[in-house]
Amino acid sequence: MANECAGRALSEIDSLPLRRALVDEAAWLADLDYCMTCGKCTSVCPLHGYSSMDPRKIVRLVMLGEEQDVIDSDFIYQCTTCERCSYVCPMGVKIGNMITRARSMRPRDQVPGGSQKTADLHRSVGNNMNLKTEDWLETVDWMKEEAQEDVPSLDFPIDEPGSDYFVTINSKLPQYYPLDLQCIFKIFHASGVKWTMPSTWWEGTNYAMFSGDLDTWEFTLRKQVERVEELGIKYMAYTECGHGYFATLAGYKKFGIKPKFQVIHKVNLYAKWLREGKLKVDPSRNPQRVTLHDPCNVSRKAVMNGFPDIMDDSRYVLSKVCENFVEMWPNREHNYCCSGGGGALISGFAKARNYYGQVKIDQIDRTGADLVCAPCVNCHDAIEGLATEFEKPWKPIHLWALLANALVFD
């Protein structure tokens, strides 16, 4: 960063590219003039004091016309998005939509770690994990036939026209975890409505959003959802994923993208099911003590774009799945992230995360919990790196596995 800041007349400073972005694009106003330098938004950054660099600073820097510094800087890919600095700001000033228009401006063979490979993949064979679509098949069916020992009862249709349901998948679950696929069909299953697997362009989240690629974002988008609208399919299951979730809805709005189905994150329809009662559980199969982590963009940053979120329908269905639920605090808007979030995870900062992460631990250690419930994959491995790297007794868990767990099959 320069020690000193060359004086620039605000003409110039307001024709550089990154603060002419942000002023132009209506979806990413940042608003920066109205910045008082109080410094709320580096009092609850988690990661002020790991770096030079902190929510205020990067602020003033492009205000005086140093925004590539900035664009330059470690800070804009170790920070995760998580907006706790742009919820509290009392003048509306956007950090985290600022931290992503300047990702968007490095080169892209500048980009740390994998989030823009992994873009590419995306982009390139419609997941993020390079699974050719013959592969994807054949982990769905292997997974299916073992579900159906369990649920005899169980199957369901590929690419089936006219059905309620288009299921998204995160790509770590067929190439990682295989066995949470039986979680996500018994549930589905048990609630009888109509749904389907794509073959293709079932890809639950979106790390373009992360790198800043802007046209990978929108390109990924609109090929998923020209697929949903192919098969004529009524909502778009959105799996537990936060990132992948708030990317959807908000480069819809964001790139203009209007389409003709409802995007309902899967935590939203199991409170949904429960609640008509077409769901049977016996929460006693689930004795350990439960703690929630609130994922940042299914809760504070859907808040704060007016996306639907799943705060009180968490809860909702661990009451209804555990015996033994307890808060974290600070909790729901104002829980701390997972310290994965905004693309951390892979971009090859394991020690600012970790860093970052010790408020996470801390929130979690009071809580006495033996599972943490994280309703997204980013989250639940961001937890899991903490629990193994300072060798914690507690492990995360996805909502999906507990209600599967206390499902009761007539």
Second form
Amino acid sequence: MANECAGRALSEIDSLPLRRALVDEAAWLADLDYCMTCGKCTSVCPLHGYSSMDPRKIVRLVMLGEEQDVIDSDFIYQCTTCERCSYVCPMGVKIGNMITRARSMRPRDQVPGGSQKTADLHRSVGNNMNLKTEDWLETVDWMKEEAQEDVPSLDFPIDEPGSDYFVTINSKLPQYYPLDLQCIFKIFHASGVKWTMPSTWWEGTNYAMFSGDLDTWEFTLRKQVERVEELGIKYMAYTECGHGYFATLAGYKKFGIKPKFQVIHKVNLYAKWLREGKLKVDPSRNPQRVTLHDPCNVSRKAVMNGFPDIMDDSRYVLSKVCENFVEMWPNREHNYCCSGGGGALISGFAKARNYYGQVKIDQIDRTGADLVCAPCVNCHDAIEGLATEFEKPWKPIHLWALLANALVFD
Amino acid sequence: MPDFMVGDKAYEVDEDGFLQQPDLWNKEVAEAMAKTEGVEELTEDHWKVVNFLRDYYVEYQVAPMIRKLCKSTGFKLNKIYELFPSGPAKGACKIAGLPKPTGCV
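Let's compare: the form predicted alone is above, so bring in the form predicted together with its partner chain.
Up next: the whole complex, starting with the chain shown before.
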């Protein structure tokens, strides 16, 4: 009989704790073992040259049994896990995964900056910024009322069972930038779909993956899955947050979570609804020169892991909602990190960020754009940081802001 | 950790310029930090925001949501963004001596 070994199911043997650990460990070492020391990883690394560490070197250190030097290094938290290294590796060494594993071996009280604190809050209160449910709902109401001044028919339920879409939000919006909530409300309202705003577990990020806290990564995913399933919802609309989307899909795979709903990135939904004619838009409302920053997690890393990416759809949406779109080069799978990925934005290594941010600045400058569409809250903030620090004339904008601005309501 | 100098007094800040020991905050620090955040001079309106953030933080050990800030100061959202061009998190909270917020900021 297939799938059996000595009368026992292979799945049973595979799940025995020691075997499981050995298989995982062997897969990891075997992967490193393929390294030919060619250095391609280092040649494409935005952090290369900043310190004495680089991707090739960390692979060698682990191979040679000096892994503690890697675990203790600042490099693992300065790294933006953009995974250009893994993308170009001719032998498929998963260097990004190795960084996350190395981070997981760092004692929690020695994680630099605020990523662990953010992950702890996510675990204990269900969002990154310690927002109480009543305060969150009050902000939702406030912004709904303001949006109704533009679109009187706009309305939506909270925690509505049987809705089609569960909408995730980055806690930065209610905390500091609630006007962005109005954009999201307007888009979902205009689409005509049945959607609901959750009162809890709506956080659309996952800093536990950044800090290397695998347990909290899994815990927070399971809590959110539980919430969506309790409501019997078909789709979780993942917000414009690259790592949150990636952490969700990669986490489901890693932790064996099989949700009864489908995760769809909001940008894929915008494109779908535009194609279906559900959203009517007037591009002349966005006359500025706009370029696009491809967030690593929803472009290169999505492709490498077999997850739906947003590369084509973000361009399609921009072509419909803006009059003057211009590409940034290199782009798509070859794009450079915003300078704040992988938790770098919150790890406290501002000098390192500004170092590899130079590449991003050059890329943006060459486009001559006024606005840099960054369909990722983290990229948006990193690009804003670069613009402020280096006094640049461009500024970032979310795709939801451009789309909402172009929406025409009957 | 780098130091932020106010006159000849050094204050420890993180690489993003947030005060490491929020208890050491004072008006002179706020005025000096404001200049690094695109606010040349702290007006009465600025102080209304900064003082509210400061008092709230001292009482609850967290930054208030912007909804509370607007309600308490009576300012509209846009007014807050105008007062602090680098934003409520990186601008106003930093000037009020709060630590760097958690999450994507």
